[in-house]
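The form predicted alone is given below as one chain in structure tokens.
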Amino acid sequence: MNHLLSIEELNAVSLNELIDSAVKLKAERSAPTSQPLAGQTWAMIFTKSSTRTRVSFEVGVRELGGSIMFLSSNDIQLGRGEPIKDTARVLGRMVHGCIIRTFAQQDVVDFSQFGKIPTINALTDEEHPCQILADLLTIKEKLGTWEGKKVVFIGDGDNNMSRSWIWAAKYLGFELVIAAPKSCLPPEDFMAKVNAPNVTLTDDPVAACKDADIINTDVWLSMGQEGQAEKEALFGDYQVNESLLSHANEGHIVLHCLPAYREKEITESVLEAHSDTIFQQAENRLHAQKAVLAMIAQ
């Protein structure tokens, strides 16, 4: 694996290998057996704000033996209009890899092509592959497996999280239900491209949660959509609360990729009741991303 640009570009074998590696790296964190990034310098280019992504990658690169520099769009010439391909060709001659958190998926793709160095998608408007890997790791830890489980994603069905979940379900075979207002469901052309019969779309959150094992939610408005009151108003019936969870299987878990807006997409009481899982999920960003970095470094 030379890059991690999307879940779409992975497959069942690579997903399982990454999760298995994350389990191993997490277990041996206090006594690591190797430092595959020793002698390497990685760059992070972020045009979107971040807490978990920035901290987990900075810690992860260092724990794997490398050094890392953080570059916001205001720090470099991208902020003054330099094309991503020119930035890539410069950094590709100086650093060993790049982690990018930005808006356009094409920017990550272009950087990987022109920079000719390992490139990791730390979030775009199209996909959030690192988060999905952390979520899969959390499911494995909490429930033992995702096989035979019903995963439900509630909220905006046409955002980076839902699209990455759909690709993961296609490759790993678990049942996935996306529950969202009709205007916020994935478009038909995307679903035809994925062609995953184990993925169901619905605008009925109660029906979606029936017999669910994993209930996953995210903010209703993605970064860059703040202030879209009309869109936010569509999600009133899609709050993850006690009433909705009463339809799920006993022993279900609740996931939230954070940050959480309490009393909007999730109630305070539900978030606190499932906080151990949700913050374990946040921690797992570190271990999943170390697995990505280690696999790229092979």
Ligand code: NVA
Given for the second form:
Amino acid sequence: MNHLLSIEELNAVSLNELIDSAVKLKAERSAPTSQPLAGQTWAMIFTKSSTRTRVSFEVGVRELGGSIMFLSSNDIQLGRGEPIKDTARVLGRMVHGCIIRTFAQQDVVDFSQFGKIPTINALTDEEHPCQILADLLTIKEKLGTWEGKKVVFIGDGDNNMSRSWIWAAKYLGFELVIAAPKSCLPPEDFMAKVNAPNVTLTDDPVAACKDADIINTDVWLSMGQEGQAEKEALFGDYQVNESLLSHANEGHIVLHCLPAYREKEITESVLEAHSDTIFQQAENRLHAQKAVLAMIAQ
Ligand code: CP
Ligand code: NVA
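Now show the form predicted together with this ligand, given that the preceding structure was the form predicted alone.
What follows is the whole complex; the chain from before opens it.
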């Protein structure tokens, strides 16, 4: 594996290998057996805000023996209009790898092609692959496996999180239901491209939650969509609250990639009741991304 640009580009074998490696790296964190990034310098280019992704990559690269620099797009010439392909060709001659958070998926693809260095997607409008790896690790820890489980994603069914979940379900075979207002469901051409009969779409959140094992939500308005009041107004029936969770299986878990907007996509009481899982999920960003970095460094 040279890059992690999307879950779409992975498969069942690589997903399982990454999660198994993350389990191992988490267990040996206090006594690591190798430093695969020793002597390497990595860069992070972020054009959107971040707490978890930024901190977990900064810590992760250092724990694997490398050093890392954070480049806000506002501080580099990219923010003044220098093309991504030029930025990539400069950094590609100086650093060993780059982690990018931005809007267009094509920018991450272009960076990997022009920079010719390992490139990791730290969130685009299309995918959030690192988050899904942490989520899968959390499911494995909490429920033992995702096999045979029913996963529900409630909220904006056509954002970076839902799309990455859909690809993960295709490769790993678990049942995934996307519950969203009709206009926020993934489009037909995307679903046709994925071609996964185990992924279904509905605008009925109660039916979706029936017998669910994993209830997953995310902000209604992703970064870049702030102020879209008309879109936000569609989600009133899609809040993860006690009433909705009463339809889920006993022993269900609730996931939220964070940041959370209380009393919007999730109630304060549900978030706090499931905070043990949700903050374990946040911590798992570190372990899952170390697995990605270690696999790239192999
Ligand atoms: N979940 C996630 O990616 O968090 P940040 O935006 O804080 O990095
Ligand atoms: N869908 C959200 C995820 C945040 C981690 C966003 O893009 O803002």
